[in-house]
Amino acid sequence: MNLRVNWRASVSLVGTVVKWLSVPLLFPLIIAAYYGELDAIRTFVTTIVIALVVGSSLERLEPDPDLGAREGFLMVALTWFAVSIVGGLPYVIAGNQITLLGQFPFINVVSSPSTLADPVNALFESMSGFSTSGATVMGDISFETHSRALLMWRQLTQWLGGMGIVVLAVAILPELSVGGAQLMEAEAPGPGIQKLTPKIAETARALWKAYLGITALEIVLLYGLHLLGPLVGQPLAPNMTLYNAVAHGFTTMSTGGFSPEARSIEAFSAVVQWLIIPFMVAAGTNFALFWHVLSGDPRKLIRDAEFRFYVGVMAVLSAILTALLFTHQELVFVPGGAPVAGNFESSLRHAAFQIASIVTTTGYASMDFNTWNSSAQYLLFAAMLIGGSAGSTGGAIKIVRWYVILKSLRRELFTTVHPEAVRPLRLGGRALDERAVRGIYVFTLLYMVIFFVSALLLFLNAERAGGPNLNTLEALSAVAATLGNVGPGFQLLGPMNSYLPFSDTSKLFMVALMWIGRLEILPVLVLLTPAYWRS
């Protein structure tokens, strides 16, 4: 059978990007070096050697790669895969060098064995990270457990992930700027990307400058509460140091949801939890509507259908959570915080946070939902399925989806009592092409059966593995966090627990999960189908 997809060429790319991972690896490995963590400078060399010859082996398969639409496909769905790999090595690395050292008792290991160090968990950790999902599999979060390299690697696997890998590769490798907009329409989540410049490349750098822009203005005021406590007198973010800024700053604007701190924004103050909460807001935001912003016109962020839509979406949510905390009598109090049933800041505060943080697919906790009622929780586990903007870093579905599904039914019955209208659909005032409506139906569709199904397969592998015992609201709540890139579900997978309990085959169906989630399922699906291959 003759091949129409030029694969050497796709694979030669992914080389490419491969090889120059090694460049953002060199930010954990100046971490080590400035906190002297010597085990850390031995996995991140060796990781980064790795990286460089396996990608320049890689990239050698193709000389001049020419890049077509089903090429794209194949080098986005795979690139993921190999960054993860990649990326998973520290993780490894890390994991067996403190096994084998502690084996000489004349060698003072001051970390012990992680459960990274196993591949599968590596892996999963790693998916985890690039697909800015936040579901962990790390048995302790803890500097005395892992270095601050090692953490901060997982804090910056999200901040790449976030804007996108291959988004990110267009705007910096010259070579990928012939087929870069096949490469991000395949990558970028939402229906489909807004071209702000003439060229794609340039496209590519206006929302990495405003993705970085943003990112560095929240470590720097999170920063800024630190500094600022001791000279107002009372810790503002007695925590929050310059290290948590940037960690914390890397997996807000990603929607990403890994903390170095094991009880997540939980460890912080009400100051800290309130300011997280608007950069939470605009990491789910469409990102080309900060470049409108920045280049002078403001208005179209306001008059945006979609952005509006979902700001009145999680206001109205928020609303109805502050009021079931506030009349919450079995909840008193948040440990070391203040009260939250009967308090009204407090109640408002954790359900404005939770509400952004699910709905845009950050994952974070301001505390453990777990100690809500069901009724809290049955609201949260709605939200995992909204998702963020189109062209945000945000999972899941996506609101313009679920504002255009609306508007849709609303015609319907229009159209019902008025058969003889005309009635077509607008978004923002412009007319929506009847084909853009019927993918917005497939892909709903197709996520809510791909859901069910693998809720499904979850819940009888585990039976099969041998546990962890799963109830329903636990086997939907995983797959939600992981297919929508959320991160924590509920009970035994709550924002304070880990997936650690599963078995590795469970394990490596949820880093396909989070894969397919983060490239919008139809760019991994499509490489299934006969008719994409042959000839």
The other form holds:
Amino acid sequence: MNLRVNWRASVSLVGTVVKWLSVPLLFPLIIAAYYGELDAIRTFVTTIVIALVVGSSLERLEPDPDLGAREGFLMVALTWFAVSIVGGLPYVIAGNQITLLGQFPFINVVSSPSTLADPVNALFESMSGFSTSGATVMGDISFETHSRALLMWRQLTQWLGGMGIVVLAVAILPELSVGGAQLMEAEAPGPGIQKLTPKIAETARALWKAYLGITALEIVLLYGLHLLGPLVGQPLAPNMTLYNAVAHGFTTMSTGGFSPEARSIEAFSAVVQWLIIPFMVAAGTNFALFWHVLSGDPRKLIRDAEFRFYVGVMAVLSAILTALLFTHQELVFVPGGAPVAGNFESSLRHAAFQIASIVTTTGYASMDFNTWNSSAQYLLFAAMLIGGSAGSTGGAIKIVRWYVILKSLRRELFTTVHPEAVRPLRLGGRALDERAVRGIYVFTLLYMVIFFVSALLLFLNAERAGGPNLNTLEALSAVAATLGNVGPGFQLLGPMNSYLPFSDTSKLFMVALMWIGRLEILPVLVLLTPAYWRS
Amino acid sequence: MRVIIVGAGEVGSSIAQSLADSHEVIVIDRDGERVDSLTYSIDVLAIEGDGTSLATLQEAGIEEADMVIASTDDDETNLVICGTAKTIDDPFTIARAKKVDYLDTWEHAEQGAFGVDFMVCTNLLTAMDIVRVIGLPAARDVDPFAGGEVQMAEFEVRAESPVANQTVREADRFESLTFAAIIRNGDVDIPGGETVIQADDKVVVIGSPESVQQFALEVAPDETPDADKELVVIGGSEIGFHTARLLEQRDLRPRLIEQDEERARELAEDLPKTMVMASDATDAEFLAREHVDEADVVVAALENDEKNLLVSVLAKQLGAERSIAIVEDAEYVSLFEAVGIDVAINPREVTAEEITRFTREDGAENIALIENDRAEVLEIEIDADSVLTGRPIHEAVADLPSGVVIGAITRNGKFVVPRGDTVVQENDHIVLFVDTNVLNEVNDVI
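Given the form predicted on its own above, I would also like to look at the protein as it appears in the form predicted in complex with its partner chain.
After this comes the whole thing, all chains and molecules, with the earlier chain placed first.
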């Protein structure tokens, strides 16, 4: 019996995925052609060539890859890393403008002072994109500095990462269908996967179809609002051009949070903000439920215990936050918008928007919540740890785990009084296996340990590297935002600021946090154990 | 009628005994001694042999038989006997089964399954019996219809009852309950919304077990257990499990004590409203700590008669109000009751009674007699020719004689509330209250 890891098989499949990454890379290429952005055309042609060459050569490593459980972990973990590296190439290339047609390597540093030209920043931005975190190191988000194609690529990385690169690969690559369940298990958020159909590739396709469909619906509605404005005689969504509609459709449904607008969703009208809220809520919902709704069983959604808890938690938090904003005296002015304090619609809108955005780990901002008082900010910080539903695109700990933990606490109290009572934990009508419950404790504890240790390391490293000096909320929120794939943090890392001031080592550390956060820790940590590699 | 009974245990012998007077009965058993003793004790033909074998059945004259009753102690054997009988001829087959899964399968199949025409599930019947005893002590009579989905109950209204002097409209607060009749001084009366319920009336209601339970709470709140009552089931046997399950269906929250941890976990998963405890039920300290002494009803459903006796006595001694015990050995029944156990239920007796009752009813679906045959409650499967088929009830009523009430409908085993605009479909089961005077008339049109 040979139990050692066949790393060649894993790497070969990573190569396949990298090779196929050239297909979505065509999208920004088309955008570049449409807007006549010559630099961008060069950038993406170069990236596509590199993806094809690197991908195909890696693929050669093992002509007939055979995936076991161990190879699955390695492949999933490596895929996310490799894809992030390749996905970061356009930022570096665009920033440095390598001209392939000229004398290679003739590096012509164009006027562009883009912060993304730095490889560490590019990797950070790309990992933040694919992991749907939405934390950015861009100094200046504008079409002055960046091409439309490049900014759209940034949006697209999030959309690809949302439902899962590996799920997508399982859906379309027949060679992955055998080990597909293990791969999806390693990648899918939340405990366990739900097989919707007998064939795993079919399940993956069903999930992607639902994802694609809802994204398309959002784009149509957003752009529809824009077009409808002139017809009704008042601008409903003046800023929501087709480009913006597509860009935000990509990053709402993936709970990503990137925006080509420097002011995020604050740049849009109140109607747009209201419209995006339900889509963020949908993005944080288990997509298997949408599949049931679409196949004619909508009651499954309403009856789902996790969904009810998820909606309930958000409703309660939004109500508290609304009250906080409504009574917050200093919060009277928002640039270009109505005052928040004392205005119920505005308070409710920003509260509901921000809670939905943070709980689902989207990370959009409808206003700069750095201007809020500390109770409102700490409420948002706590919400960062909640996370979306299992099987959604949201990150963090996941609402289902909190639900189970709360129920098990209640059970502990009960069995203290009645020691002989046998009480299975129920999720909806179904009793949970005690091993699954233990798995949930372990995950949550591990998450919290990593969370606090990482915050400490960020502190220490800031000290060592000479800045920026972090306060407690900044350090904790930096970890919560990257490990939980939320995106923005507080104060220095607020929604209108960026992670740029961090040192390179801190940035690389946060790249790792986003990576293990997206894969829910265990598939990455298991690679670090000797037991994994030894037979 | 020529009846072949396979299995001459307690159930088989008891059925044989009650049928022997009016029918030709042939009993088959593998135990020669039993066959011998049967030959001398009852007037039946007893044959030694294996009821699952074709030759034995032929020897018993299966070709001429009208009915085969498979009543051995083994479920699978009983199913095979019925299947075998069907290969030769088409006698009406009755099988006894302990496992509720077989009953579910049988009920699920359109034409029955396993070649069985009527199935009697011992464990479920016993559990239903227990629940009737616990659940509706105020009822004078309770009968299940449509596989337990529908219940008919007769209550006596006392002067202190809250529904006394209310109109039917006022008393009827339940979604799935029909007032079938009010019996006053021996006269059967079909009530309208304005009929006033008087003290000493008897009220016949038909509805889902839950609503009948709730009605019982209205009529006799003091006597009917509600969610506050302490109901304790000891022993997670199949009977114990189904007892708890049926109690749950009536919105009661029983407690169940099962010693085996694994079985307890299984039960807890299947019984969301029951508090399952894993402990030895003979541990007096535990019983006291969990206040079993204050229980209103304790059901002993362990797998062993002696243990049932022990826990019942213990529970009574601690102070439990009423105790009900399962007794597998019929000879113990009187002993149990002699030492102070309130009700002793023998599953075999329950089964034998059910089968006998069924054979007497001549193959009709189900029946209950009200007030010395003045009225009947019938369960009828609707076929295409019925006046009810495909019409809303308020239209079809015109073609029915007065003195008929449609009490309940079940469709594919699910309760349907009969209202004026309900359309009856083919294969629905309806539970009817019928005045005996118009019985023949009703039988003709439905």
